[in-house]
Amino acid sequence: MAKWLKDAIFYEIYPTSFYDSNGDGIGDLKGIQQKLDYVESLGVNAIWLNPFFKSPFKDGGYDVSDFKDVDPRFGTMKDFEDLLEDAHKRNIRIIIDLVAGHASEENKYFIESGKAERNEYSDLFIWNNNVWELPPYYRMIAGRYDRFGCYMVNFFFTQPAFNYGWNKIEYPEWQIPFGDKRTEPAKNFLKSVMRFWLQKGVDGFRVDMADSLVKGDDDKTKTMELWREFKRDVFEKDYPEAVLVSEWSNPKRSLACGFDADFVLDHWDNCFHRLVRSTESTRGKAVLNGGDFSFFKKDLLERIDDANQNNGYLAFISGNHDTPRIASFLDKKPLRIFYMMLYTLPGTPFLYYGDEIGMVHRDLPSKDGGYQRTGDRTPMQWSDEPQRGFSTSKELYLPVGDDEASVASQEQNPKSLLNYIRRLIAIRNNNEELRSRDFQLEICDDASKIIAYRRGTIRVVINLSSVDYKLQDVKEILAINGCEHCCLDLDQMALKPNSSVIYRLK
């Protein structure tokens, strides 16, 4: 595993919206180099940059069109060499998004793979033999192309599905079983595209739909003996230093076969969404806003036990281009209480842009395949000058948001949630407690309603009960939320309610 990930904190840009250098309404690669200095200042060290490739954009840019080369949407490949040399400068590193499961309609060894005449492509995707028995419970097109038969997707119908093969063969005549020759063409594809990224100097990738590669795989088995070939080819043999980052949401399966980090998404059945963005209308009220701590606590000591047995780490969020806003569900005492945890809990924190100022989801048009998405990737709110200082043209390719949440407002203001969030940041940095993988759950019920655990000698408390709770053993407090009036004796602190506390115990 790549040393430098123990001391990672994230930060993840959408480029399309970050920042506009040209004046074309749209968000480029030289938009995010002029802007590095602001990331800089976060005191993060490492971006997640989402997809920058060619592409039709029917799926924000997770549809592409050709793996090596960017879009002129975004600027030139020399733009983004530059991009990478200035941050890593900075001793920023950067990931960026690897579409490992499927590519582009518009792609053009697709394109050769749907011509009536065999030749090389043919079974670099997933195709049946029979336009008529389209099997039920497949997502299969038929009908747009040449070739007698239909192409499986692999999420929206825009995005044929590379074909790594079978585990389970329910249509022998046309389903290639994992392992045979004839997947060889999509998984030498993939090899190439990472070292083709690698060779330029990233540092990893986030791999999307990580789980996805493997058809009939109910089990993962075999999309897990894939992975660590990936892993062993490329990047032990050649880029040691260089990341794993899955979209899997299940470390157990994730870490072991060569991941390196897990991400924790907005899924129903795990501990985030129980702790953030759980409503009524899901699995009832969020622990952040009065929901039951049961399920919280043993999925989270689970993914944290699975990360430890597998030498991992899980990757919390605070949102990501997927997700809503967090601020959209989390009045301003919860949503600090939550970043005091995102900075605090073992693991590798992954910061959306927008969500330190507190941006929050738009309900918008569909954009780039976005749908409801689309309002949670609105411009970077810079300042409260035209356009929000996102851009100089008045014709934005996405609008920018009406709320009061801007950066040049924030900076000016001491107890602002971006100078919360960098001071955050900047505890986690200076304690090596926070970087480890020591963690202890003393508290989390739903009879005291408070959560505590301990990083070393460093305790953070929760209290999200109607009472003071009685802090014991306060040696130093690093950080305190919604407790300002609090007694400043430190043998005799009680933590208000709704509020949270980091401290160093004596």
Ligand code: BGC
Contents of the next structure:
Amino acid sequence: MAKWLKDAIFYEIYPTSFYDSNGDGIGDLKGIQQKLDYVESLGVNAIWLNPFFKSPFKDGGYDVSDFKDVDPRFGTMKDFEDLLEDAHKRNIRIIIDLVAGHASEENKYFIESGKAERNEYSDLFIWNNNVWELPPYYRMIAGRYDRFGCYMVNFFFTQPAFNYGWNKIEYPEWQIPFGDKRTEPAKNFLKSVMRFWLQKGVDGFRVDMADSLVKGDDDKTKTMELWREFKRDVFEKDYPEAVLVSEWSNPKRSLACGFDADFVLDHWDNCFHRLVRSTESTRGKAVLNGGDFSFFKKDLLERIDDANQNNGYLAFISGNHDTPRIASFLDKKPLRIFYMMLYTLPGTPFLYYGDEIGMVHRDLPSKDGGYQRTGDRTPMQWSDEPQRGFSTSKELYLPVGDDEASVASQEQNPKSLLNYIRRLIAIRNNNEELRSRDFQLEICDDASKIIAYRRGTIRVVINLSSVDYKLQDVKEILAINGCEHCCLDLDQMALKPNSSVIYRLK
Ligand code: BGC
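Having gone through the form predicted on its own, I am curious about the other one (the form predicted together with beta-D-glucopyranose (BGC)); can you provide its structure?
Next comes the full complex, this chain leading.
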């Protein structure tokens, strides 16, 4: 397992919306490189770069037409290599997206596989060869290719599923069993994609829909077997320092089959979501103190246990390109509490670009297959200048926000969200204990609405109740918020409602 992950603090960049270096109204790779000083200034040491591969953008680039090339909207392969080199010089690692489960309908191998005559790509994707036996619940698309039958959809209908085989077989006429040699083309293709980018020097992958590979695999045993094979054949042999981070949200499974970190996602059934996003739905306003503490406690402890047992990490996110912006959910005070948790919980924190200045969701028509997610992918708000300093073009790919959040306005203000997040990141960087596995949840219950946990000699306390909470054994305050009028005598300190603190214990 890669050693660097223990100390990693990630920043997620959606290339289309970060910085437009050539004035065409769309962000690009050179733009990201030009903003590396800023990324470095946050204190993060790793970037997760969303897809920049050739794509018709019917799903924001997660519909890849050429897995080994850069889309011209972002620049050239040389631009990517320069970005990687510059980032590495600054000790910033870059992981990229690996879209393992599907391609774009415009992928040339997929088009070949849709031809009536058999060829070397015929088995690369899942096809049902008998239209009349179409099981509708498999979401298959018929009638667009010469080949008699339908292709299987992995996510949107423009994303045909790679054929890694089936675990449970219901239709032996066309479902190819897992392990059959006809699934070799898909496996070999994915391995070649991984090797291609690893040879270029990327530091690993965030694996899209990592649990979706083998079909009819309810208990995921075969999908896990497949990931073990990828890990063994590609990573352990040649790239032991490269990491695999899974979009799975099930550390028991993902970390057991070779992933190094597993996202704790914006899903109803997990700790983070219930506490900091919403108690009701993903779209409503969340109140941190209305959160479900007992569920949070149970789920968090289970996940941490799974991570520790498998020597992996939980990847906590502020949000991502699929989730509504966190600043649209939480008011100013709870937002700061949330960030304190993000940077002090055990695991690997990920910050979504723009979250550090409190960018909010906008209701926008769908663009590039973003649908309701489009409004969470708007251009980075660098300044208050026209186009928010994102681009010199009058015509933008997506409109910029008109709210007050911007890097320039927060840069000089020591109390800004941006500088607060920088301080939290610095605290994590400067304290080994916060990057260790040491974690004790001391208090977390619905009755007191207090959350307190220890990381070695550091304690974090969050007061979500309506009364003051007396702090014990305070040696030094590392960070405090929502508590401007707290008593300064360390022995008498009480944490105000809606406040949180990180302190060193006596
Ligand atoms: C990505 C989405 C994408 C989907 C299909 C997700 O997990 O994060 O943005 O639409 O996979 O590739």
